[in-house]
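Starting off, we have a lone chain in the form predicted alone, written out as structure tokens.
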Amino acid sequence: MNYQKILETIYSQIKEGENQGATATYIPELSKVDPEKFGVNLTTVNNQSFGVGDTRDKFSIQSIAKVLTLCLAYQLRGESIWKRLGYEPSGTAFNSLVQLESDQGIPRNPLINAGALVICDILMSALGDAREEFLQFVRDIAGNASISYSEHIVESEKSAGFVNIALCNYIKSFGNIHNDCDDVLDFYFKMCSIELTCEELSQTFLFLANGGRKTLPSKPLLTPSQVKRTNAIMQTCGLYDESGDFAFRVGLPGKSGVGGGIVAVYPGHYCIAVWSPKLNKKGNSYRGMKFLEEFTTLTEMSIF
């Protein structure tokens, strides 16, 4: 499979086409990003890397980081995490308050905002310094000690994070947040602020294509059962209420973020990361969705 040629061919086609949508203006720092940025990187399980476009420009991964907090919580607490959140698609917006009342403060899954807040709370109870230890976890997976939180983005998110503040306090009213809400929210905003390049992102998530093992050096991060379930949650819940459409069109476990990134894994083969800041009405990258659909169609490589 000539991945480089395929990436370049699809990239050129999409780059020449329209670029619909808008950047996430409700987070002030994200509204400043050049909307025409567009990068793609693919890393195979034998550590070959292929890229095109703005593949080495850093961007805020935002909700993509929710998968990483889930993995750390899963690693530390095992199946007990499912006592405090579910693993079903929500069918509503990623920041919806609606379901929490009927579900008595139990978020539908860990990849919507409410679920990620509960995961942050779990990590804060499990670790001495969740902010620092989570960051070290990401650095270790990525093999990159320079990865850090962006304080500019943290402050920008805090200035506009009213719905997340409401979510956290509402969940706490049901007893499903155990730590101080301000501390949980601070960790949540920091987690979302991590900046990676497409190249770094595809390398970081490669363990989910490699049976839960980091490739260089080889190191187990999740059990085979845990990585199966994490990928299943990405498949069914990773693109919010557009997850079904993503499964239909792309056919890979994936996770998006409102910074314009999407990461997807083909178990046993590769991890691919796409970044284009303009979002569609569901909050997912317009060009990113198109690129991944064309890629799995052309290569005939999906899980289905």
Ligand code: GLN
Given for the second form:
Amino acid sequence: MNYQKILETIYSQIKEGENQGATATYIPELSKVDPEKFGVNLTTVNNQSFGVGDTRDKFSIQSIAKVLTLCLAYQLRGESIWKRLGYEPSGTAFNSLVQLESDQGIPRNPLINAGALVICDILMSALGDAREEFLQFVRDIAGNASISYSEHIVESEKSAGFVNIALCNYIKSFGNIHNDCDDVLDFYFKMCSIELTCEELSQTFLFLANGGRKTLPSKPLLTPSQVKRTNAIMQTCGLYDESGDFAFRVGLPGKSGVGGGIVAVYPGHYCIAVWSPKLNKKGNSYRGMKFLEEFTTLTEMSIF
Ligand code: GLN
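Please show me the structure of the same protein in the form predicted together with ligand GLN, now that we have looked at it in the form predicted alone.
Every chain and every other molecule in the complex is listed next, the one we just looked at coming first.
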């Protein structure tokens, strides 16, 4: 399979087409990003890397980081995490409050904001310094000690974080947040603010295509059962209320973020990261979705 040629062909085809949607405006810093940025990178489980476009520009990975907090909590606390949250798709927007009332403060899954807040709370109870230790976890997986939180994105999100503040307080009212809400929210905003390039992102998530083992150097991060379940949750919940559409069009476990990134894994083969900041109405990258759909169609490779 000539990945480089396929990436270039699809890239130029999509770049010629229209760039619909809008950058996220509810986080003021994200609305300042150049909407024409567009990068793609694919890393195979044999550590071959192929890229096109703005593949070495850092961008805010936002909700994509929720997969990494989930993995660390899963590694530390095992199946007990499922007492605090579910693993069903919500069918609602990423920041929705509606189901929490009838579900008594138990979020539907770890990839919506409500569930990610509970995962942050679990990590804060499990670790001495969750912010530092989570960052170290990501740096280790990525093999890159320079990865950091972006303070200006954190401040920007905090300045308008009313819905997340409401979510955290509402979950706490049911007893499903154990730490101080301001502290949990600070960690949540920080983990969302991590910046990676497409190249780094496809390298970082490669372990999910590789049976839970990081490749360079080889190291198990999740058990085979945990990696199966994490990929299943990405498949069913990773693109919020567009997860069904993503499965239908792309056919790979994936995760999106409002920074315009989408990462997808083809177990046993590769991890691919796409970044284009303009989002569709569901908060997923317009060009990112299009690119991945074309990619699995042209390569005839998907899990289905
Ligand atoms: N930090 C963002 C928020 O909480 C993450 C949302 C996303 O990427 N979908 O709203």
